[in-house]
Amino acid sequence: MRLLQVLPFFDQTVDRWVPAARVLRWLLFLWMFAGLFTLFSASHHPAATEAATPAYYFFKLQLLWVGLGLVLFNALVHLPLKVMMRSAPIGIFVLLGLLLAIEFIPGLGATRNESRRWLTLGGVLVQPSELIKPFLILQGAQFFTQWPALSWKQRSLWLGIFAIVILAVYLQPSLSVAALCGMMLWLLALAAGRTWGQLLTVAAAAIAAALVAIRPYQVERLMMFVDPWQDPQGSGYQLIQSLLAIASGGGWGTGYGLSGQKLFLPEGHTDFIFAIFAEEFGFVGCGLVLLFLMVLSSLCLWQANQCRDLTLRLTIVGTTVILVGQSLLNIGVVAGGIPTTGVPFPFLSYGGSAMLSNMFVAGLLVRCFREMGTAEVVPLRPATAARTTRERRRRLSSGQVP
């Protein structure tokens, strides 16, 4: 029974943290489950026609990366928050060490669809941008924590680092990553309490930066989200796909597994997943999950603004926005909101390194909510300070020490 105390499911522990991370844990649970059960009907097709294996080939191999995940996961919740604080740097090292060893050693990184995002080791391919995510919330939260107290010197070296490795994931490329990594960091230094000359300075550099570097392809793409229909068999073909999946879902959805545009629409399995579950669930399908994903996020959001301790209240948010910016930047490229890109929807999505860094971020902030139940950083309530203050004017009066 030891053995298994490896697993979340038989934690002994969980009884004594408090509701609020008990509570967490449940809902992240839950996505979990709804993902594995969306993608057994999204990649039987695939998995028939492109591995030539028995149609459940990614579900059983995503039920593999979830119980490695689970394992991570349950180890992360156990441990202290600053010792992960401590591995952050070591982590950000490695994974950009990675990153540019593909991007400059011809041959080193795997290609899918004209994106070198892989690296293969022991036949298993890892994608260090999706692992790196984590340790930037880790050394984000840490740095501007730390910021007043930190030399010019000392913070340049870092901004150039975060600065790096949001370049080495962009030139994969993976623009949505580096959009979404470089928008965690910039919030964590608004929650930081940064100067609005110095957030703006940086939203401008970053933008002028893109624009400078934007590539044709991806200009073809602004092209095609504006209107797909310009070219149906070509660039414009898989969004077409998707609005179209979207539309046969109606009000209530096809149910089930039943899903026609899953034969047609490529990456239906990873980053259009969600196109599949809106034909199979339709708008109400929809609604629940825009739901769910408001809860999970008022529910952070609210544990950050009680807390004190700022470095905990930066790691929340930071975990935030993977989880939910992530989500809702999927759901926009899905519904034709916003130009397509290759984003996967967390804990939906099919993919190892995907699903290893969601549950590393997701056992973060579980941490981090078990780290608020401690007494010193519970903010008191008012009415506490109130009888706290009068007790020390009583001792004064009385002559007592305080």
Second form
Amino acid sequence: MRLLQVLPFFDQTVDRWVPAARVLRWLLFLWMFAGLFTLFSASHHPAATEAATPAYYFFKLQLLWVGLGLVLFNALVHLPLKVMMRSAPIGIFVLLGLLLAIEFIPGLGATRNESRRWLTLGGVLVQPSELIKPFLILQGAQFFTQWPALSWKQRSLWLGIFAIVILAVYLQPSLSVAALCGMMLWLLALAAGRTWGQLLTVAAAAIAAALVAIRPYQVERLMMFVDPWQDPQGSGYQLIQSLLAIASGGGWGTGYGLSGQKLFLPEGHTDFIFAIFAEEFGFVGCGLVLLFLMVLSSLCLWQANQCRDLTLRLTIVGTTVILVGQSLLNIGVVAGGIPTTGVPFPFLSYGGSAMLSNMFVAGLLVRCFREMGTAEVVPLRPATAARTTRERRRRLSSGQVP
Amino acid sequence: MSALPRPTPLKHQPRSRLVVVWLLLMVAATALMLRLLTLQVLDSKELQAKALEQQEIKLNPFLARRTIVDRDGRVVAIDREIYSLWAYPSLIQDNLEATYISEQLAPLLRQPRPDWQEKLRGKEGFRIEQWLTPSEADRLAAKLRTMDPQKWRSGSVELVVERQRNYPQKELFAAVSGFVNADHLGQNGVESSYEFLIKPRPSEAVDRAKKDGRGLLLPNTVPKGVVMVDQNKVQLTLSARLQRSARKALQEQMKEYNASQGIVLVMDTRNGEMLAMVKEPTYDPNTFFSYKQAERDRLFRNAAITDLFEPGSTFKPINVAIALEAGAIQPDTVIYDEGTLDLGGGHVVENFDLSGGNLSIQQIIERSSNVGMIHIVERLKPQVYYNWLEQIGLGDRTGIDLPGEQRGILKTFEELTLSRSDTATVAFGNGVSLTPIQLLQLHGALANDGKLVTPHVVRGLITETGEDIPVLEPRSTRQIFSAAIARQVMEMMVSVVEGGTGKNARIPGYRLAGKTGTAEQPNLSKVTSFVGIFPARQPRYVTLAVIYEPDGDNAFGGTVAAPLVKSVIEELIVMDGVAPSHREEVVPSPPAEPERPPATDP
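Having seen the form predicted alone, could you now give me the structure of the form predicted together with the partner chain?
The complete assembly is shown below, putting the previous chain first.
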């Protein structure tokens, strides 16, 4: 039994958690298992045909990644955020090194889907650009909290490092992950209370830099989403297939496993999995997903608002933006609302690095919710609030961790 | 970073900034909700139709035509798969790839076109080799699968399957079977009239299935019955064995008399099943396309059902049956035959041998007396006679299950009764036109106790193991003569073979009924015919031989056609193992005691 405690379901400390953390935990589990459920239907055909593997190959591998991810998730839930914070710069430097290594040392990176670069570690393909995301959240939260106390030298050093990380991710080339990381850091700065002048300057500089650095094939891709029918067999094919899938779903969907477009849509089990979901569950299913994302982000940001520790608050904002923001970005791409860039749907899309990275982020989020009780050290509160605090303290003294 | 001081909570933490972040997420989610609502509900119709269009595949299955077999199960027509190896040089990137392809394929090719290796470097698609058997195609397919994908792009060379209709009996069944055109559809014969049985097509409604992004069919969406899995065959009533021997005899006879066309028909009198339907000259359906356009009609036409002729004397027994039915004569009526008869208007009818005298009806038939026949028919009221001709189906079709059957010609009542000679010519079988198959059918009725059956060449559908599958409606039958009268006429016809004009058809030990016919035709020199019914008692088979335009002074129904019918009936005797009805004719005396070997004892 003790061995099983590495998995979140067997965690006996949960009944002592604050209610919000427990609700959040179940919301995240719901998301993870809905993701597995969706992948089961979407991955069957690509596994059997394109990859020429057994039909459940992708699903079984994903189960393995979910298992590993849940162990990581549970470990993080029990690990003080302070420890994680200390590890953030190390994580960033190691992964930045890897990113630069596969970019500049030939033969180290593996090319997949013409534009993604991976690193082969002991037979497993690792995507450093995915794994760097949680460390960026931690470091960003820490950095913007400390911003007023830092000298301009320190500030520009870290701003420079962030810029290099984003650039390295962009050079993968992984435009969407770079954009996501950039937006996340910008929103952290926003939430941390940086002046609008600073924020707009940075945003303008980033956009200008992006316009300069953009590659021709990316321009084509970016413009294509406006009218994919111009090249239905070429650059527009994937988006057209995705739109056809979404539209085929109609109001109520074709039913689980009955998508007809999953036989046509390339990357239907990874970046475009939401299109298959949309076909099988219709607008009702899609609406529920968006509603879920809205509820989850509202819960997180409401909790962040309650939170008095700026580092915690920013970590919550960062994790929320990464999980929910990436989901919205993915739906936008799949529905042809924004330029087509390869961004996976968290917990739904097939992929080991992304799964571990998202589990890491989810673990951080739950940990933040749990630490809110201890971080709250303001004594001057109304009686009811004080009682709540006392109760929490009492609970804390009986267990070790909130 | 750990070196940095732990930050203290700021007094003016800008909580409004969290509202901005929250609002951003909410606005994005709402916008996406609206986008999905548009895609999935409001504007979904057009996209849904497009999706369905690419997912669905309209099936046009290239199904095998069913095998056609004869009554004993011998294959008459069969589909086989043949393969062609095609190359599409526009998909080949460079000479290196072309060289690789030719190196890999060369050892497996048997008869490729000689310039195929050069043409691989060209532009246009071409057929490297055709007429590949399935086993050769299997070897090539295995090779194409295992070729190195780094060195060539698969798809630039592919195997294309085609179906070919094969007629192993060649010319033997051509008149009946017909052939298939380039679209694998029946042309002529059974292939055309039984298209529905030979090539069952699924209905339009179930003609759709789903495919995946690579264009492959999803097997579970293919409606049942699209791919024919049964091995049922279409069975003919014809017998290849009888057909072959009849054809051989016909060819010999035609050669001897230098005839232009010949027909042999054998029908089961009880049910109308055709056992043989031979027409010469004919064609090979395997290579129907190689015949000259001008020749085609003459060779491809099934004259037994398309060519009208004036039957002449072979029609006389029908007239006798009519006269007996109408009560104009009795079997024992005696009629005076003058030998020659002036009909007026310059028409003088004379008997073949100019003989005459008081003749019984049997003798009139036996001698094929024209004058006697005129007297018989003139005993009938013209209107009664005409009604009878109509009633037995003259001027109509038999309804045989082959395409292109011609309607016989029966003059109108006014034309028929215009002058004495107009009626009189019909009495000995001129002045009416019918097809050989109809003449056969009418004689079949005489042999079948007066019951007219519908001749047909297809028995129906049988399973792989030979069991019948009921698919065809029973063919119509009609009583046209009474059984007693039909038997009386049959007896008269027996005497034709025993001692009359049909002596050449006589088979010792057996009795058969017959009638000769030799008739001048309006546009041909002469058509000789002989109808034979076997056995005389309880008849089973009616055989008709028609030889067109035989040369020679001695070319008559009794000399040209009767021996042909005889040889066909002899084959029937062997086929069915019929015991002789008059043993004494073939076994003159009991066999002698076998001689003992001489004793070897010293």
